[in-house]
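For reference, the chain that follows is the form predicted alone, supplied as structure tokens.
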Amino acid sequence: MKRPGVILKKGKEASLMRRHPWVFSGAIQTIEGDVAEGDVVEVIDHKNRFLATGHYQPGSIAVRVLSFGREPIGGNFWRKKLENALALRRELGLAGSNHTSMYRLVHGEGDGLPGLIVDIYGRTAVMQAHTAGMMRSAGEIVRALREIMGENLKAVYNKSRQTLPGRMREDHRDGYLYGEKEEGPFLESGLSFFADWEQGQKTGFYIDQRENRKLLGKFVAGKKVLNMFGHSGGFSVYALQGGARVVHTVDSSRTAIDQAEENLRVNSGFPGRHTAFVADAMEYLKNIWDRYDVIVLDPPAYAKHGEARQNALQGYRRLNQAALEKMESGGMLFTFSCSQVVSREQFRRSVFVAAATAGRHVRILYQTAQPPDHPVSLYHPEGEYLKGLILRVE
């Protein structure tokens, strides 16, 4: 059966010729055939030349490209893509590791599967579909996962309610597509963590900060550390393991703090060196008299779309200024943005203004990003969402 065709306006094929994986609605001249949300379509230029195959979805990003060739989007396609993704994680020393059992298997466009996230926790895969097309393909994706992972996969949990578009989100219920719940803890760099993919944030744990947590552990021996927006305590565990004298974990969620304390207990607890606070970040920084040697700022995304960018940049400025004013001379600030619409340059400029306003002399020691199991396609720079600055503060 001939696929429906999305016909582009003259001159709008240039981005696809550069292998960018998105087609915006404003580039479309017309649509041939009966097309429903999530259907596989062919993208055609104004001269009727084939360009790509992808999932169609109403909205600003109308087509997300699955292939720049004409090929069936079925069992073999999913299996090949997932085999390539798994092979990369094996090369990175993650899949099959004895010291890390949490990693990202599929990172959307970075793995040639736009709209799909798959994270691995032990022998459970947690899937997030961001498009109707990926949600409709869930059954085939699960079959392919089972084929390539074999006995290393005992369950697949679909956590897509918060990531699906529009009406499909309203009709969706999260749950197991295969198998049953596996209890933790799970390993990251030899440390143990519980992950709550059923009720927790994201897919259950902030896997993308793994390398930054390891980096923190190198600079905290004998130091007083504040982990702001501490969530389930990942940075706090690494800080205490690295020899921090005192660690304070702050989060506005009581549930998050309970998870953090559970993760501390499973890693020996570090008695007398850790205190947790349920508090708003800005209120905590404004009202304390303490000064810290190391502060970690890992807030949730301040902007999820371009219209909110300026407010987000002001939020980053205020937060970093408040933290810089509570730091000892010679201290270190680990500050991050996970807002995709905020560029690395924009985030750095906000931190620059914060430092200048706080009157602190600041040097950049590291500029960090997401780890390699969250790869960024060279043709899709928008995939680089996590930006970090590791600063020395005088």
Contents of the next structure:
Amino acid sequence: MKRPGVILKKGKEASLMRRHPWVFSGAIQTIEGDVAEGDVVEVIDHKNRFLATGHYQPGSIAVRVLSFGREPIGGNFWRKKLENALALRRELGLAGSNHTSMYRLVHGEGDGLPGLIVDIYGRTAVMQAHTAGMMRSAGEIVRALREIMGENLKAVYNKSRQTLPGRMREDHRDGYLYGEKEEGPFLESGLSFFADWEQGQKTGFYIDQRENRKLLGKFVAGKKVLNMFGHSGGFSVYALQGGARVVHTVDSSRTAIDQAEENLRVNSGFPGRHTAFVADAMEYLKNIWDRYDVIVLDPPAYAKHGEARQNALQGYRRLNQAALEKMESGGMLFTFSCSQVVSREQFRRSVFVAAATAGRHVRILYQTAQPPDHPVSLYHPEGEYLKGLILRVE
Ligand code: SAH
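We have the form predicted alone; now please give the form predicted together with S-adenosyl-L-homocysteine (SAH).
Below: every chain and molecule of the assembly, starting with the one above.
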């Protein structure tokens, strides 16, 4: 059966020729054949030359490229892509490791699979489809995952209700596509964590902060640490393991704080060294007398769209200023932005204004990013979302 063809306007082929994996709706001249949300289509230039194969999705990003070749999108395709993804995680020391059992197996465009996220927790894969095409391919994705992972896969949970586009979201029910719930805990760098993919945020755990948590662990011995936006306590557990004298975990969500306390318990509890607070970040920072040697600031994405960028930058400035005012001299601030629309430069600038306003002398020790199981395609810089600044504060 011939696939529908998406014909581009003259000149609009350039970004695809540079292997950028998106076709914006404004680039389309016409669509040949019947096309429905989630269909596999061919992208053709104005001279009728083939450019790419991808998933069609009505909206601003109309096609997400699956292949720059003319290949069938079936069993072999999914197996090959997922095998590549798994091979990389093996090389990174994640898949097959006996001290880390949670990692990201598929990071959308970074693994040549735009619209698909797969995170691994022990022997459970949690998938999130961001497009109708990926949702419709779920059956094939599960089959391919089982083939490549064998005994290491016992369950696949589809958590796409938060991520599917508009109307599809309402019709979707999250649930197991294969197997059943495994309780955990799971391992990260030899530490234990529960991950609640059924009720929790993201796919159940902030896997993307693994490397930054490790770095924190190196700088906290004997220190008083504040883990702001602590969620399920990832940074706190590493800090206590790293010898912190006192750790305070703050999050506005009661559920998150309960999870943090459970994660501390399962790692020996660190009696007498940890306290958790359910509180708003700005309120907490304004009202406390305490000063900290080390503060972690890992807020949720302040801007999801370009229009919200200015407000987000103001938000980062205020938050970082409030934290800098509560730091001991010789302290360290681990500050992050996970807003995809805020660039590294913009984030750094808002922290600069915060430091200048707070009147602190600040040096950058590390500039960090998302870990390598969240790879960024060089042709798709939009995939880089997590930015971290690790600062020495006097
Ligand atoms: N650092 C965490 C992930 C943080 S996600 C980790 O490594 O696991 C952001 C967290 O901020 C969420 O848990 C959310 O509940 C919390 N949050 C959102 N708004 C907040 C606010 N105004 N004050 C405090 N916490 C907030």
